[in-house]
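The form predicted alone is given below as one chain in structure tokens.
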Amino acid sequence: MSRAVGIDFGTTNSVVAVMEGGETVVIPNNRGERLTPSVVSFGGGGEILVGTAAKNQAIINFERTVVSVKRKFGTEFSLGVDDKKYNPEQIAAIVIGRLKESAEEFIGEEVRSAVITVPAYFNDGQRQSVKKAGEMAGLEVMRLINEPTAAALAYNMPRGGEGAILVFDLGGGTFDVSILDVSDTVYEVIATAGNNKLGGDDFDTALVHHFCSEFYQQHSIDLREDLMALQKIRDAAEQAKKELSESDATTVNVPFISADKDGPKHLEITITRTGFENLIRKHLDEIDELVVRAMEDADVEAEDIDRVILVGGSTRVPAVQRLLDDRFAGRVMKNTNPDECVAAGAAIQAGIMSGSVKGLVLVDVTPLTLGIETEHDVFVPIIERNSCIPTSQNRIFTTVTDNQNEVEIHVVQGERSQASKNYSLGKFTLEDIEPARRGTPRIEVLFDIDVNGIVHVSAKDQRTGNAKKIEVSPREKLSEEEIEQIVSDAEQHRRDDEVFLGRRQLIKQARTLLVLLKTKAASGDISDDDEVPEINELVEYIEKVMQGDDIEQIRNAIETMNVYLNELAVA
């Protein structure tokens, strides 16, 4: 059996590791580097550069160079090179393929299988994109596991023990915080929170905007309109960020960054660590809020956390470490390599699945609630957020009109009670339902989340056996606004959702009574003919009330119908 490796495909850098003699070993690339920049560049002669070689010539070949492709998963991004177009999966496959080659050279045999890590907050489409990229690189993707979970495996494996671990994963393009309960050899994720559009790249961007604004103040030249100059500034910003982790101030020098009628212009700006921290304050605040949210979801306090594990190069920023030290004094572990532990954990998981690592059990969770849209925009959860995966859950639904012969299954992900306020994963239609009165057919909707966190949904008419299913499309993604809506708006609009559900419940109750009234009026068994126009007038009034938003009016209408129906029954 060929060896299986663990791969951390990162926004900024990627790492590959393998189990050797019961220990994880990070595999260097052909330049001897343990980190391979996730950069791909296409040369004019048809050659493809990967890693440091691609990064080094990004400035002069920026139009044919792709960086941070991980942030483009699930988008319509494509890069046209000569007569060919590359989508994000194809770009990622080039990087993963290079890691595979490095592993084969190091191990001395073919590598066919891998465990690849993904951010905990990647949605189903983005996870499928990662899996597809691995397969395009010639690998069997044994499993996708969440990056924080992999880090916890890497950190705790040699030590054993038990307790609550908080994994703080701040990479170049994504941020995840996960809380795990470790009991001897069982690792159970009990809560996760994050934002897959927040990371060290955003710190760099804050510096870039600052440098461009300062330069504009000095020379009235907007460097943001010059793509080559902008790439030079981004490289300088990344270096400045690193230097400010070691020093209280640094000076950025980029000669010949631009020119005007008076000659060449040079960028020379000094920035202090305090100034940098002020620029990224909003990002730091969001990070802290997500840490708090994860603890609330796990129902733990800061003092309940036994260890905090740092993952990702951006955790080296002093302001980030200070934020954690203030909340978890003395429990922030700074003796692990934040750049390599995710790949090491993936290698351990690969070892578990291939049989070379014994006795460990990994239990992961889904970060967002999954369900379907029902009548009148109501979201019905089927698998709650933070449910252990793999998992399957089903619910029985029915029709809402007589002789309805098809139903649309709209798969939704999110935390709001209104389906339209959540993220749509996909739709399909179950047809050829046997005609029957409304409420009679039994439609079983089954949600199945596999070990990779990918969702499969099926619907079946229990009477006829007719069934249909869907696997979430890899072309869909959560935008930054939608992520903020999912992770933040649910709490902010909790009261709105309660009102929405309350109104929908009243509407449902009112509709049932309305049908009874109409049936009574049409039945011909009312002794007093004068009551029929009165009923019709009441029906007209009720229908008008149900169109409005006044809950008290709807309640009064329901009470009126109940009284009227009771009187008719007595009569």
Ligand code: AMP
Given for the second form:
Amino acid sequence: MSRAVGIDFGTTNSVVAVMEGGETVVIPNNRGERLTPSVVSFGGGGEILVGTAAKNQAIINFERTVVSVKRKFGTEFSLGVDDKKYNPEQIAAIVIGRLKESAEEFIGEEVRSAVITVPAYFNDGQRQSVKKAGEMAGLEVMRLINEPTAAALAYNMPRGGEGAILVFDLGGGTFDVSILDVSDTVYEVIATAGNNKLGGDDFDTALVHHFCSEFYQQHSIDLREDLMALQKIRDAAEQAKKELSESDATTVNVPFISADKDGPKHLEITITRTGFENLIRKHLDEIDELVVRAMEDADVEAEDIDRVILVGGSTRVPAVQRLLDDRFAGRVMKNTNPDECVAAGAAIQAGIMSGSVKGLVLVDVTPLTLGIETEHDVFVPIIERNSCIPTSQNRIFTTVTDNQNEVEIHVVQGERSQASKNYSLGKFTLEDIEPARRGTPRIEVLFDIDVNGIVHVSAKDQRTGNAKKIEVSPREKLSEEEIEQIVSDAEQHRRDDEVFLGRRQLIKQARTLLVLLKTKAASGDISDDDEVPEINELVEYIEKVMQGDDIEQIRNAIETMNVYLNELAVA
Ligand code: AMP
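The structure above corresponds to the form predicted alone; please provide the structure of the form predicted together with adenosine monophosphate (AMP).
To see the whole picture, the full complex is given below, headed by that same chain.
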């Protein structure tokens, strides 16, 4: 069997590692660097630059350069270069392809398979994109594993030990916090939380805004309108941020950033570490909230956490470390390499799967609830968030109208009770259901999540055996707003959702009573003849009420119908 490698395909940087003699080894690229910037730049002469060479081109060739492509998975992003169009998978495949080449040069043989890591918060579409990118780069993707799981594996493998590990992963563009229950052979992720739009890039952006405002105050020139200037400021901001991880203050200096009638202008601003921390306060607060949320989901207190593992370059920011020291005094491990441990863990998993590392099993969880949309926009969960994967669950559904001959299965992911407020993963229609009274057919809906976190959904008419299934497609796009909604709104809208479900429940009850009342009025067994027109009038009135949205009127209608039905039952 050829050697399998582990790949951390990062937002900012990517790393490839392999097992050698029972140890993980990070493979340097052709420039001797252990981290390859996840940047691709298309040169004018048809050449494709990757990594530092591409990053160095970013300013002069920004229109043909792609940075942070990982953030673009699940979006409609496409880059037009000459007469070709590149989607996120194709760009990612170029980066992964270069890592593969470096690995082949290092190992001295062809590399055919890999384990690739993904943020725990990636949804199915985004996971599929990463898998596809690996395949386009010529690799068999043996498995996708969550980045925090890989980090815990890399930390724990040489040392052993059991307990609760919190993996705190703050990179350039994503933040994941995961709590794992680790025993000798099983790594079980018991909870995850995070935000796939939060990271060191946001710290840079906060600094860029600060520098632009200061510059505007000094010179009345708005640098935000000048793309080239902005890129220079962004680089300077990132540099300043890194310096502030070591020193209490730093000065950014970008000469000739702009010019007006009085001549060239230079950007020169001093910023202190405290000033920087104030600029990123809201991000720090959000990070802290997500740590608390993961602990709540895992049902553990800070005292129950045995170790905190730091992953991602942004964990070097002192304010971030302080935040963790405050909660987990003495248990924050500062001796692993935050840039490399995810790739090392992926290499270990590749070793497990290719047989060179024995005795470990990995268990992951699904980070968001999966289910389907039912009548009136109600979301019915089928696999709850934080369920261990691989897993499968089924539920029986039925029809809502008489002789309904098809049902639409709309697969939805999220935490809101209203299906439309969640992320739509895909839809399909099960046809040719045998005609029957509503509520009679039994439609079995099965959700199956494989080891890569990819969801397969099937629906089967139990009576005829007629079935249909889909593998959730990455083409369904996820807007940035929707991601945010999934991650943070559910908690905020819990009350609204309760009200929504309460209303749906009332409307459903009113409908059932209305059907009963109509049946009764039409049945001819009402003794008092005067009562029939009265009931028909009532039915007419209630049908009108039901068309509206006034919940108090519907509640009153239910009471009135109950009174009538009780009286009719007694009579
Ligand atoms: P990653 O996605 O893990 O490669 O992390 C990259 C992020 O870490 C970028 O936003 C970097 O600016 C940030 N980073 C790297 N080194 C440092 C440092 N010494 N201090 C603060 N941030 C850093």
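What you see is a predicted model; the values in this text were computed from it and never measured. Numbering follows the first chain given and starts at 1. Rigid core: the largest C-alpha set superposing within 1.5 Å between the two forms.
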ask   = Would you say residue 18 moves its Cα by 2 Å or more between the two forms, aligning on the core?
value = no
request  = Check the Cα of residue 557 between the two forms on a core superposition and give its shift in Å.
outcome  = 4.5
